[in-house]
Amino acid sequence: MKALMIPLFILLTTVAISLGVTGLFDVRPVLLWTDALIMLLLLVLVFFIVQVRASAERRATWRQVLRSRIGMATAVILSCYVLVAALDSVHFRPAAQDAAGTAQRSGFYSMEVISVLDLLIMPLHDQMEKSYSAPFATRLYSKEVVVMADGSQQRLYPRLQYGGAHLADHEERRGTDIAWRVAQGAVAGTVLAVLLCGAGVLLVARRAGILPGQLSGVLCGRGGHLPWHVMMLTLSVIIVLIAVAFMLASGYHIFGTDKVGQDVFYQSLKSIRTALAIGTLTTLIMLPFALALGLMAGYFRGWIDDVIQYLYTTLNSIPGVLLIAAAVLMLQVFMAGHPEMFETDAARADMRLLFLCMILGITSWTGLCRLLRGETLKVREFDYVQAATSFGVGHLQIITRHVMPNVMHIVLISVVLDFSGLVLAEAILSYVGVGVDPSMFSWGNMINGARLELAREPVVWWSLLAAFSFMFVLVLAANLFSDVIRDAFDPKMRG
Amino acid sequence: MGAYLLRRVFYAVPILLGVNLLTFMLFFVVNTPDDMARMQLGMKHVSPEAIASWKQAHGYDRPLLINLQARGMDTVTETVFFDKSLRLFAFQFGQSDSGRDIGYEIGQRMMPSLAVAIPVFVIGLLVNITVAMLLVFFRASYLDIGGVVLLVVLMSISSLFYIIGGQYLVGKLFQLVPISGFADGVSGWRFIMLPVAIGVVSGLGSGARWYRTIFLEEGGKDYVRTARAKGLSELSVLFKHVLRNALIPILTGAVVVLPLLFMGSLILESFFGIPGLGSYVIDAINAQDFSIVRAMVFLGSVLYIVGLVLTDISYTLADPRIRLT
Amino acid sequence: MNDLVLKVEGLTTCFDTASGSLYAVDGVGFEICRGETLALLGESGCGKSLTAFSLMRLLPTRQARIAAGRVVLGGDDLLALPELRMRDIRGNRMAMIFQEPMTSLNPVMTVGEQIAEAVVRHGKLRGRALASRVIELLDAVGIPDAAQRSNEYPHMLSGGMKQRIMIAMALAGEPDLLIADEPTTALDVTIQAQVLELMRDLQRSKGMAILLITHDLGVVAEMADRVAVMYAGQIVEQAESRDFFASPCHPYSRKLFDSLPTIAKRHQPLAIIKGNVPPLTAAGYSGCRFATRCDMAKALCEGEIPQLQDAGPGRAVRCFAYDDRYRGQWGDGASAIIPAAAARPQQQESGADGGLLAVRDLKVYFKIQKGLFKRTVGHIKAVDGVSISIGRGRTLALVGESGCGKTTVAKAILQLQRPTSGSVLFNDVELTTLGGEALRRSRADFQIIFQDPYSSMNPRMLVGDIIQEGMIALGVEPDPKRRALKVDELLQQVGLPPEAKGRYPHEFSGGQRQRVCIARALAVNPKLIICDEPTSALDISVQAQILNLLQQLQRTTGVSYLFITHNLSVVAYLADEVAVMYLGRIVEQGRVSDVLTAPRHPYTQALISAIPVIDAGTRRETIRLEGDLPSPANPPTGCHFHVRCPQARPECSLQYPEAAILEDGRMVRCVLYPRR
């Protein structure tokens, strides 16, 4: 069960640093809409978790989650990509600097909006090159003409400014250098992961009282353990690609550069923060909504049933790109027209996104309106709810009691489900003109940037496997543990 | 059968009429047409004057709902709602933003849609129903394991990576097929090749997981172990009893879907440079050409109905259970 | 001996589960001649069914493996075979029919196509040799019109038209063996009978070997040969049928007969199994499998596992008290054990007091829509015209086929389902009036056991949450702590530990569910609970419980029981009055010794015939009825019955018959008893 705690960490965590960053630093903090909606639905998410320990059902249904390898594995990076959202979704203005570098007098604020996650990892937000550069180039993608220290002009390809920069003369080290940083970076981070580890079993078997020699088997999962071995080990292997990343990265540009020079391991570290968004808060949005028409019309039937089918077959009946397309148009149209009402760029891509989840839900809560009507239609008619009614049992007692928590797992498979299906989304949608702002950064956008470079010769491929290589990672973890999650909660559906 | 069908033809009215309600709403309430033309017209610095000729020219002078100066019919029909929207249910799609036929556009751009879609579709479903039927006849051996694992892996890859991926491989690297383009007749065969093979390989693992799910629930059922108990050979069980049972749900899902291919693929099409409806919308998105969004909007609300009415007369023809009245 | 079908020796079949091995068929053996009718008799979970599938070698799931034993049919060993002779073998040499004859047939083949599938599979047959042949099949198990039936699907077919051409598909192979797994259990008792008359014509006709798997030992008692009984994934008795039924041996055996419910045991309780079934575990066992719950257990039933012995001719027993070297501690083996339930002093028939529920004339209907605008074509007569009364304390049973409406009767009067006409007069307030507040309020007064236990609680609430749930929403009892001392005194009073209410309902057995429910329905102090069906669902030990529990609450709170059964030997044991329904109408009622004893109505008649019985001495001819219920979307003219009826006369088919009084007070509806 402690693995369940893993989402109060992440919150917890979060607003630690970001109290301790706020406290520490001279900056004001900004609250983005789409923050305090993630803020929110890790705090659901923690109250959800509450409930569920407090029934012994559902916690034997979650433990099988868990018990399953792939479940344990998945979940854990999961919560890696939900830490980093997190973290990026605490923002604020720094102190305004100029242009020596040192802070003006407070009350001044920067317009650049950042948050902790930018902090973490400012060295890859600061570094710009000029343009492409290839991964673990130490110059550019193209030739161009440079003054030589003699006053003549070459056409060469320039050094970078930062990717390398510390090889200095000794640009045939690289080699070298990239494997002397991999293994340092293996070498910490893998006794991080065996202090991070050995601390926590320690620590467990003491409060449990789990005697050394049994301890194996606890690991294991044997005798209806969770398989905790699973789950240190996904870890560890986390660990180690963080310390090793975090080694080449401060030397290197790890997946390049793009168009402008900007670190492109950076971006796809940035755009974890869009596909969840998008992946969650608009399952945030719609759910109300498909909750209450759902239940509403399967148990009241009659006219109520009939204007909510007519409502959702209306919604249904737009090919889902299309109705999107409208109103991403007119938001634009509507944001063009009104540039007053946003104080920064971040707080404009901010409301564009919002109002992107807000009709990505509208399109997509009549598919579970849908399921929920057929299941409640069925619930309804069991005895329990009979007996309910012949108590005397109010209406929306019976439809809270009786029929929402036994249409509950039905919610939770597809909100899992759409999960991954959302974040493919985003991409195609960047792709077509309707997704994300232009200036936010998302695996869309930045598949759609390089794919004009498709052309070029030769191709530009970095940002593409970066952005794909971070999706498929997100999206197959999602699509496993939802898989877990179906073969749990939905006996029936089992393979 | 009849009186279903004109039920059914009587229902799609209010559908449709909500869906033009909704687009109207979207297009003119929350946007003036002023704000329409000035984004047409370049942001700054718009005269009112050029405002209003762009209106004039567009049609989008008139009052939205109600003419009050005009009389007895006139103060419905010459509106922006009658003119733009019901006109719709006509068919009568009238010109797009950059003042084209929209109508002539959608006939000329429907048959390299469906030179596409229909491969796909038509190769897709056998494809799928073949890979899910495999799985399911090696059920629970390691084929099943790793194909079910391999198709999880090929339905977390983005489609756009399929897309991209074949286009570098198979276009650029290989030069099998020519990357983009389109021909009409027979020699335009080399053109669809690639788009077609990519539609399907995205759209495997998906959909031949889902059609194993499918058939192993079907499997399991009562007549199942009738026909064994028969003696029949596990070959006919799966295809003699599942798969025609199976075939119930797996019709259906895609009957709805059959009228929708008229509309084509966004991304293949416009990838690939087909000349078909789907690049039509993006361009017509890209372009901010409204009249062909509320166009495609509403032709894309009538196939879905279509869709419907078709899936409901497939369950007739696939089910002896079910009859319509 | 010449004759052997079937010989099987030592079959075991265990599931593989995370949790070690369950070893649900344990050790079986039993041998079947030809022309012969083995019935394996057990209760759920014993293991008879697995039994059957493991000779077909069809296992359900992929965890279930047949771990050892031999199944000798006419000289191959079927365990050897490979699976592909194996496939020569099902629907030939030896063939199978099923419990739900509804969802065993392929919804979308026709039936022909489904016979024909099995035909062409061992035989040779084309063309129109091929349908010549199932179309014998259709005549021989009595299917009319079979050449037209041939192309219809299953749908269209009644439950007992599919049971037939289930065993015409196992006929097609002219099969040795017929194992049959509870062929009758989901159909209705004039249907049953009619298929077990089949299943014993064509037995005469083809010298079959049948393999009779079922619960019920009134069908044992019509249909077999040779019993063996099954406890936990053993046989424990093998007799002949007639010593069976004359001294069932095993004290398993005597227990079942024990706690059926006849009506000579009236206002007695009935003698209960105490206990569950133990886990199927291997390890499980050092003893008796069923000394746990045997009141005759010695010391040494727990430490011996006990083996099959001989009793007499023909006659085996899986008993320590039938083993010649501890006989000595039982005495004479069979008269050592005491009969469970002594006569306990008969209650008095407490004469009628006053009316607590009155229903005239209800009716409910339900619309037929049709066309374009969903025009309103017709009705469904579920129920039409409905008559009957309860009095305080008194049980009024309501019998019928499924279909007829009785559970509509319920509903309607728990206005959960409104009725279309009539009056609901309960304690001279009628319901059908009532709404909003005011029926809210009344509600406390009738409430409602169902029939499946399983459906009937949340299974996301907590027992006690369950049992208070009416209490709160009533006002019954507004403070917490007396409303949970309540909780505990209800558990008590159904028989359950206080510690219950902590628990959900998942976590307890059938018959426990089933008194969590009556605890349920007891919290609000209910003048009236109307059972529909409660033990239905339920094997037979447990049902007496739940009869017991029943009966024993009414003598102490004196709540009248509205009781809706299609079981006539619970009416016999349980009711003070019968109501017998047929297609929404109520054709004869009147107290229980005179309707069940006597019946009148030719349909009682046909009913009470109908109903296999035990006791070969008061076995009486079978009325056979035609067809099946009509549909009461499109009822028979005049009297709904006489389409069937074996004693119509010309004049039936106009009008429905007058309610007519008879000396004794029953109500009868026919042509053969005129209005006076």
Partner chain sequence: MGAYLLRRVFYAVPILLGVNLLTFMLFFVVNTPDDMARMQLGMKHVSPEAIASWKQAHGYDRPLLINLQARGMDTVTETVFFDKSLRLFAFQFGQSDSGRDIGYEIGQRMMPSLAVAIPVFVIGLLVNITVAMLLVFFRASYLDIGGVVLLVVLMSISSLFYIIGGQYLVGKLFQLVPISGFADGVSGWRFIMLPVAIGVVSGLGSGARWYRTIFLEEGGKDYVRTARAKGLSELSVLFKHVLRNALIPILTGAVVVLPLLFMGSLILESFFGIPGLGSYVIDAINAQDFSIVRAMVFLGSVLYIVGLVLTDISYTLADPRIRLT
Given for the second form:
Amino acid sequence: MKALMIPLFILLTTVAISLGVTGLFDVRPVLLWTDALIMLLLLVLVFFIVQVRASAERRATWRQVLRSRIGMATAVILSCYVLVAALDSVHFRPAAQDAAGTAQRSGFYSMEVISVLDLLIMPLHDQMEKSYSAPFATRLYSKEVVVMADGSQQRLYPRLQYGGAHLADHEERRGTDIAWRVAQGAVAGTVLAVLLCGAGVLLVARRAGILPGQLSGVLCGRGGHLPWHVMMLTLSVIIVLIAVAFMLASGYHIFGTDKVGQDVFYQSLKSIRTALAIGTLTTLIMLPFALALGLMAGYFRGWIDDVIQYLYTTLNSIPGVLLIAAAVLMLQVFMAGHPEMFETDAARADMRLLFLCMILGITSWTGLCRLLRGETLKVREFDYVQAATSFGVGHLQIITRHVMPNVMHIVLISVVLDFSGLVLAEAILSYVGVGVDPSMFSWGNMINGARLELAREPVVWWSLLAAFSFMFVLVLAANLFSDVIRDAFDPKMRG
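With the form predicted in complex with the partner chain already on screen, would you show the form predicted alone?
The text that comes after this line covers the one chain and nothing more.
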């Protein structure tokens, strides 16, 4: 059961924090559709791990994945993204506040829906500037007319309200202050990483039942053990980077601010949930169509195969962007005509996100269906399948017991490979205006917002850089992890 520690830790931490928040403060929990589906996916992940541990063959295959150093490193990175998305999937509405800023405990709640992640990074959520500011800047990006103390007016760059507000008027100390904050974050992150890795080393030694002197061989991956040192090193680097980032974010805007003065680093963190929702929920919707139709087409052949081939060939002939745009526009008309169905703006944006996942799932199952059809045509000719048919075994039993286990490696490889493509698809669709709701945080909306600013002088480049950096790390980690999955599960690669 120790393999369940990571997903259970994510799920239980999220639930515990949400229960603590709802118990300590006067808040109203909000359950969005995508929140429920994301939690369901975490439970499915736990169930999948239990099933893997119950099968010796599956354990051996996944042990090959875990023995890969790249697989271990990318798994830690993806787990951090999943943790951020899980914390951002517990939503609630705080109590409404009066003019004095004190909470009213009379059953009235704010229309703003926030998450547990917002509580953890509340300074980034609240510190709004007036307009654009560059990364680590202490003044606005554009000049404005400012009334001086003597009543005169000057056109200059005004000081930011939060970014660098702790510094004096002279900016000579900004470089020293940034270096000092980086050093503080690095030391704090290193100490925390050493403590966590030390606890992990003790757990590994206790599980392996070895002496302390033999522990170095286990951690370095010798003797057939897992490369724990890679996982600990990757986790340590991530912890140090997080500590440094939040030490800097407490005094500066790391990636600057956007047109309305919102912190771009905050937008990038909030966009993680949208990207993972697009990548995972679309797969959840697409998989039943592809699996059922692909197996039916390859196994039954005949007119069933002809109908299914005609179906996905026709669907492939329709431009996907046009189909998605038409569906999104229909949803917008429906929501505009039924505003009473959506209590908050977050509910409207979440419904559009869920609908986009459904449309992407309906339009993206054809490729996997074609692969499964071809593989099923080959598997159904195997001797044991023909023998089962001769003995009168039912078609459903043959498909579930003999055909499906032999094509699941294609399903798993395709799902992992398609994840990064779906994350990039959200950015492209939001860029052309048919993606997620403009009020929802996403890397596509950030890129779309930065598109027009690249033509101004001076150029506002930091929103594009922030979205590119976070998306690049996620897609690169997913692609590297998918390569490891392919090498472990593809029989040809194993041979």
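Positions refer to the first chain, counted from 1. Given the structure is predicted, the values throughout are model-derived calculations rather than measurements. For the two forms, the rigid core is made up of the largest set of C-alpha atoms that agree within 1.5 Å on superposition.
For L354, the Cα coordinates differ by under 2 angstroms between the two forms after the core has been superposed. Relative to the superposed core, C80 shifts its CA atom by less than 2 Å between the two forms. T314: CA moves less than 2 Å between the two forms after rigid-core fitting.
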